[in-house]
Structures are given as C-alpha cells and as structure tokens.
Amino acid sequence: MIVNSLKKFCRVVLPLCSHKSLSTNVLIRQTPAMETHFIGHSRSSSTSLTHRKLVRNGEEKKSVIWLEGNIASGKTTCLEYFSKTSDIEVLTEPVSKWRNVKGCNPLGLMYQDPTRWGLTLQTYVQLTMLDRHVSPMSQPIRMLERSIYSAKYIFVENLFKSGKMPEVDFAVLSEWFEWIIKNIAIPVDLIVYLQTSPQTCYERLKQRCREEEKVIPLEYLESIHNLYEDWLIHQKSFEVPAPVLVIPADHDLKKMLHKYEENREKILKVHCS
C-alpha cells in the first residue's frame, strides 16, 4: 500500500531546480515565561538537498503553517478559529482514517497494546500525514494539524524510548522517515506550538471522553510534553525546520480565542514575508 501510494505522490509532483529557503535571521525575543514568543531556528545541511527533492509544482509561493501540541492542547479549537478566515485552508489530522482501516481501528489497538500495534499505526500515520503534506493547496495559506515530523520525533520516539516499540520496528519507521524527508520536500514556513501543561491536557482529555483516549494516563502526556519541549523549545533533540511561535494554551476557551486573535498577524504575515 505504502509503495503504491508513494508512486501516486511522485506522479503529481515535479522536480524544482531552485527553492526559496527560509531566512535564518529570525528575531528571538526575550520574553517573560509563558508569554507568546518566537523561537529562532537554524537550517541543517539538508537544505542543500532541496533542489533534488520532489516538490509540488507551482506552489512555492504559498505558505504552510504547522500547528503542534500535546493531546488535548487545543489544536481543534485553534483550527476552527482560523478556518473562518478567508484565504486559509485548514487540514486536520486524518484521525477518522486511523480509526477505520477496512473495519479495523489501529488507533484504538495501539493504545491497548502499543508493543504489538505501534508499528502498524505509525506506518499508516506516516503515510496519511505525507498525503496531507503533498496534496495540492486550495488557498494561499495552509494550516496543518501536526506533521510527519511530530509523528516521528514525538510519537514514534515516545513509543521507542518507553520500551513499547521493538528496536527493529523503530529502525524500519526511521528509515522510511529519512527516505521521505530526503526525497520529498515537506513545506513549512512557521510552526505554531500550543504549549500546554500535561495536567491541563489530562483534565481536558477526561472531559471530551473520546473512546480511544480513556486508557491514556497522565504519565503518557508528560512524556509527550517533554519530547515537544526538547524539540521545539530547547531545540536539542531534532531538526526544527521553521521558526516557532509559542502560544501558552493552559487558559479557558474565551482567553484562548483572545490569544489567537492577538497572534493573528504573527501567524498570517508569514504569507506576506
């Protein structure tokens, strides 16, 4: 299935001889703890490979924003808020696909027995997220819930580090991921990180009562939180492919809507830069 799908993706993308890279001169604002702020990033040597990657034809001037955060950090609310803005295309995680693959629920199976089903789910997550990344854009700006990077750097890493994914499964997923980012351009101009405490996520998770999430303990959310902080805040674990805008998201709905409005220009001006 994966090979055939990748062939399909390759048929709809064309090589591009040049690519406008993001500026590395990103202002890092020194702000008090838990205030909204940008974090700069550095481009790795992989930038030099950009001209050899497969990219979507004619869309290099469009902008892509990734919305990242822990489970129940408020991503859905944020996406719904910006979906009402013209010229923005919002793509949520394809959770419905993860819950139903020809009548099977790999998401639910993974939470019940991650050692047995982690590879199955994460292989499919990698495929469906790649599909999201390379699909043609219908608007000048795309806001995407999570990414193939967080699928690997957060959720696959957590399974492996917690001892719930065998080393061979981790190696297979890692090789797939490295092949993808080496050979297919995954566009991103800004990462918006909804920074939420694990305890807040746990309380929200219990309130929304999704069937698969009933078995998620607080410790799992703490692990996901720590991996996100190491990646996007401390930037010491993996490559950060774009500037990061941090929005504290422990607040109630009314205040969060206000914060999204406060940060509208910072989020949307990426298209104008």
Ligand SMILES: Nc1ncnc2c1ncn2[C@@H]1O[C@H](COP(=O)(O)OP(=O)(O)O)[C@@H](O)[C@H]1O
Contents of the next structure:
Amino acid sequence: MIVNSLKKFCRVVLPLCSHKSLSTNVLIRQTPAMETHFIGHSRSSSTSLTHRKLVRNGEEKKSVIWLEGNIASGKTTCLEYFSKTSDIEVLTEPVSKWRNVKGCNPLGLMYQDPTRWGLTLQTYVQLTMLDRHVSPMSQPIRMLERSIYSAKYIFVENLFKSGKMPEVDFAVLSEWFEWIIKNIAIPVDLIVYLQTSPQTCYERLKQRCREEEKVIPLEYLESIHNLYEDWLIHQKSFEVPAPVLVIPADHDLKKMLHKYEENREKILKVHCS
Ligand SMILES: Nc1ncnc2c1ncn2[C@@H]1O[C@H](COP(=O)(O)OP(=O)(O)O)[C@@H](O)[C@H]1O
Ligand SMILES: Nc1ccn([C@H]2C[C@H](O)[C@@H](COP(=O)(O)O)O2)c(=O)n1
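Given the form predicted alone above, I would also like to look at the protein as it appears in the form predicted in complex with this ligand.
All chains and molecules follow, beginning with the one already shown.
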C-alpha cells in the first residue's frame, strides 16, 4: 500500500521534472595541496536518474547544489553566507525536526543508543531529506545542506559498518533508499565538499555545544570523514551523482569567508553551464 502511494506520488512529482544526463567521464585535475579543486563526475551508477536539471513546464532552468561535509565542518555557516545572494535559496538540514518529532528526540535517542534508535532516526532523516529534495524551488539556484545520498552513504553506512545497526535495519533502509533513487528524481548539478580534518570538526563541535552531540568522540568524526573521503575524493565507494568542488575548510572564519567569495563564481557557474 505504501509503495502504491509512493508510485502515485511519483506520477505527480516526476512530470514536473525532466532529466538531463551529463556525458562527462571521470576527470581529476591535480592542483597544489589545499587548493580548491574540481573532481569530475563519474557515471558509474546503474541508475539513469542521476544528474539532472529541474525544469518545470518551460520555466527557466534551475540548478541544485548540495553542500556536503563532516559534522560541524561549517556547512551552516557557509550557507548563511550564500543566503545573502539574490537568486539563491538556501535549505539547511531539518535538524530541528530530528530533535523534535511530536515531542520525541530521535537524534538524541540515536546518540544514546544507536543500535536501538539508528533506524528510527535514519528513516526520519530519509523522509525529511526527500521532502527537501522534491520541494518546489523559489529561486533559480538552490543550495541544500547534505542530501539523501550522504544520509545513506555516510551515516547509515557508518552505523552499519561500526556494528551499531542490525543487519535487518540496514537491509530495510537500503531497500527504501534504492527504491527512492530509482523512482523519484533527486536533482543535483554540483556537490560542494567542505573538506576538514576530523580534529577541526571536533573543536568546532565542542564550541557549538549541541546537547545531543556531547557524547560524540573524535573517532566518530574520523569514521564519518573517511566515508566522505572515499565517496567524494577517491570516488571508490558509491555513486557520485554530480561533479565535486572541494573546498579545504580548516581555516578560521575570516579566511573561510574569503574562500567562499573566491569560489562564488565556480559555484554559481553551474547555473550557466
Ligand atoms: N571557519 C570556522 N572557524 C571557526 N569556527 C567555525 C568556522 N565555521 C564555523 N564555525 C563554528 O563551528 C561550529 C559548527 O559550524 P556549523 O556551520 O554549524 O557546522 P555544520 O553546519 O557543518 O555542522 C559553529 O559554532 C560555527 O560558529
Ligand atoms: N543522516 C544523518 C545526518 C545527520 N546526522 C546528525 C549528525 C549531527 O549530529 C546532526 C546534524 O549534522 P550537522 O549539520 O551538524 O553536520 O545530525 C545523522 O546522524 N544522520
């Protein structure tokens, strides 16, 4: 019955979108260490629904950029910076929902007991991120904090690989994820990866002092970091659905704001290409 409802939903949503595939091959341009660089888009995927531009019945083309990075790498701060630009809409992760769904806190529960609550949180993350991905765009460019892809390839994967998610929970989440990306258009034109050291994130996490995250050890951030590097830098773990722009992000705030400005054109060029 759920599958039928989703199929019905797709019949409504999918006609709003047209899919345009990129024909680029893997291209890694070598640059000096710590410089911003692009990593080309690999079409290793088995799905034909990757990399697409959202076109709504003859309206102008819209572009979607995902901002990816470790916990407390500075994604929200970066989005805040770009939110001041006209023509860009910024969607942050719905963390407030993850902390409060009908008075319950799945994020907090997950950190307290990942084996029991990992599935609960990640099911909700999957739903709320999907809602973000298919919501109508109000501007020509959308910058979205993370994605349904990183939820699965980084966070669910980490729970499972570290032995904290039962096999059956992982199997159910995986089937849901595969069904979603096969049947629902998830637009993306560019992935911006804020590349930080786990140590930097650890310090920023402590400084941010989110109650639920007080239990996070450095090793957790190291695991998330390694999964991100394998996915977006080495491109050896999972499908990468768009080209990747890597921005080294260990610098202080002032330098980072400067770097965002330096990269503005590269990021926004995606809309003209
Ligand atoms: N370049 C930076 N240098 C130092 N602190 C930073 C920098 N960028 C962000 N912060 C701080 O680090 C914490 C995490 O940043 P945030 O943007 O919330 O990360 P994320 O959204 O990736 O979790 C916040 O307290 C923020 O003010
Ligand atoms: N699929 C996900 C996505 C995020 N989280 C956690 C990680 C953080 O504690 C919090 C928000 O992340 P941030 O924006 O601060 O990087 O949500 C998760 O467990 N699973």
